[in-house]
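One chain is shown next in structure tokens, namely the form predicted alone.
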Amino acid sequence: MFIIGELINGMYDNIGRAIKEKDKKEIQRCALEQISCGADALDINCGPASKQPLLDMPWLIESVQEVTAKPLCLDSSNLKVITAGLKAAKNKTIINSVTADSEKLDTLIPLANQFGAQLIGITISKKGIPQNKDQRLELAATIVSTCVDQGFPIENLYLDPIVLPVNVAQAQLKDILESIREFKIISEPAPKTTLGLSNVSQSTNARNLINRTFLTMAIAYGLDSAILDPKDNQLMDSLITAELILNKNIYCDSYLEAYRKK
């Protein structure tokens, strides 16, 4: 499981007045410290804090390569920023994301080729979010068949079925799993598979329950990457013992420990 640490976001407080007030130690801790915890990527994302993301976005991508070498995953709605991100990046990185519609994806594909970035794609387009699989297989298909057209390599893009919350699409979560399965037909070689965890407890009372249980069966359906907070013990533990379980790693009594060492 490719694990994409999702915490350096504008969106929480201590982010948010880090970017504010300029505190790079306070954005390193945070990075490192998803890193010890078993991030294999780094999610950046200004969020509404800050008032000028295109100075911001690159700050945030120069105080975390200080520290790190890992991969980093440009999440911005913004060509701007992401451009700005992606000139300023010099670890790896991933583009955070294209919808389906034929504007957004003749910008950004390119923008990945030329950059040597990865590409998150996510199943939406202007009509809105999808309602069944079919509608989900559909957007992905398009989204591979453009970068085909493109160029751009299928092994270096992701597809994120979008997960809704369950307490008010509870009737789609299947499909949503079902689709990550699916996705894997599309082309081969396959692309590969990511969502964004958090989404699917918001506004619930059993956010971390939730969280893990969700993340358990979509590793079943075949997931291959989620952006989720790292620092989730539970969280981690479910993933390590579903992929265990799953016989992609070799038990003994202290497999936790061993996973986390590697």
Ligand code: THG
The other form holds:
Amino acid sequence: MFIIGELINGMYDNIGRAIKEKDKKEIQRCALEQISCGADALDINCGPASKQPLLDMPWLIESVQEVTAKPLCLDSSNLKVITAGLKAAKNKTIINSVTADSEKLDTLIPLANQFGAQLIGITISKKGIPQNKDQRLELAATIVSTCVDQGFPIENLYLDPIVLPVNVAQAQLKDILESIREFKIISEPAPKTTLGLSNVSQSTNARNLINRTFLTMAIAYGLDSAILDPKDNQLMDSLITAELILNKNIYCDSYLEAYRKK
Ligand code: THG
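Could you switch over to the form predicted in complex with (6S)-5,6,7,8-tetrahydrofolate, since the one displayed so far is the form predicted alone?
Now the complete complex, all chains and molecules, led by this one.
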């Protein structure tokens, strides 16, 4: 499981403040803490309150790169912010994200090719968020076929079915899980899959429990990656155990400890 730490996001108070005050140490602390908890990559999102994302994105990237060489997941729907991020990045990059609209695909896929970046394709279009798994699959197929047409390697593509909060879209979650399995059979080689885990529990009273139960189920459906909070120990224990049960790690009595030492 490729774990993308979600905590460098201006939506969080400490990060929002650090961006405003240019407190590099706080960003670096947050980066290193997530990595020590098992993050393989770090999501970088200036947050909705950033007044100058064109400056904040490169500043965040430069701050993080001083302390780690892990891949960075540039999280913005603004093409200029993504471009500024790619220019500042020395580490491997993942563009987060491209929608299934042709204008977006036709600018972001060439950009990913130009910078050698990986790409997250989200199954959203101008028509909004799909209401069922057939619509999700259709948008996913559009993303995959456009990547193929433009010579983008499908191994570098992550498809994201867009997780909705269980308290507003309860009837969608089963379709979202099934989409994970269906995305894998769109092409050969298969695209990878990822999702924003914490979306599922937004504004609920049992966030951690809902997050770890949903993640365990998504892993059973073949999920390859997730954007999540690696500091949630019980979540990470569930992830490690789910992978153990799917025979992705070797069992020993101290398997949790053994995994963490990897
Ligand atoms: N798919 C992709 N990228 C994404 C998402 C996705 N990036 C953003 C988001 N979704 C994933 N990241 C988060 C980060 C935080 C939260 C949810 C998703 C979150 N934050 C608390 C809240 O809103 O309640 C904030 C708590 C606080 O303010 O301290 O839930 O789906 N490709």
